[in-house]
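One chain comes next, on its own, written out as structure tokens in the form predicted alone.
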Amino acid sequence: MSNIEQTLSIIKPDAVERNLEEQIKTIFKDNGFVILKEKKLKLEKNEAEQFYKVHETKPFYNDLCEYLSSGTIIVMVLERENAIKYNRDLMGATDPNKAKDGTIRKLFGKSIDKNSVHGSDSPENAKTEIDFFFKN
């Protein structure tokens, strides 16, 4: 029985600044993901705060919001079997120094904050995050 899922992926400002979006999209496609929707945009700080609301009690919340709203991002809806798990595996650990070789964060991440990509961590968050960017 297949478990086709959708997940949200964000190519963060540090990766967009370095023109890495095509390389990152190719990695997704080479790993069986279909990019269903995508758009390039710049969030206002208050929008980043809404997006990361789940983290608002954490010490890094303000920096995270500042960073996500600091430049252009690319948001995508990715689809494949077990998309959430595979995307998390493909992204690698939050800290690029601890990420496995070949993962997106190991290849392109600069720091824990500037780790190039975001991906949903659960089916519930995937739905919430996709709706946040792709409301009909």
The other form holds:
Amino acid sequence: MSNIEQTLSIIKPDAVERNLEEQIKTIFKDNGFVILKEKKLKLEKNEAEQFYKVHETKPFYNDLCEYLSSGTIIVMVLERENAIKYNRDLMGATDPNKAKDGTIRKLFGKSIDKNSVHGSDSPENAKTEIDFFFKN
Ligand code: UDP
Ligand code: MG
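Having looked at the form predicted alone, could you now put up the form predicted in complex with ligand UDP?
Full complex below, order starting with the chain above.
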């Protein structure tokens, strides 16, 4: 049975800064993703805190929210078969040093915090994250 899903992808500040937007979008398209919606924006710190609320007890939470709100990001709704898991595999491990060859984080990530992309990790979170950016 087909399982067409939508997932939220973010091109993070480190990648936008290095003008990697088109290269990363090309990887998504070459992997069968359709970019249904997209926008370029800069979050306020409190908005980043809300987006990453699941991590609020983690030691890296404050730095993470500072970082996500430090520059321009590109947020996209990506669609394809099994989009959520497929995108997680295509992104690679959180730490680019541990990510497999060919993954986006292996190709472009600089460090565990500046790892170039975000991707939803479950259907529930995909819905919440898509609504966060695209619900009017
Ligand atoms: N992060 C970090 N230090 C860590 C773990 C995570 O700075 O030790 C950052 C990193 O940017 C990561 C984000 O927090 O992408 C969210 O962490 P999560 O565990 O959800 O990783 P992801 O789902 O992005 O792979
Ligand atoms: Mg995560």
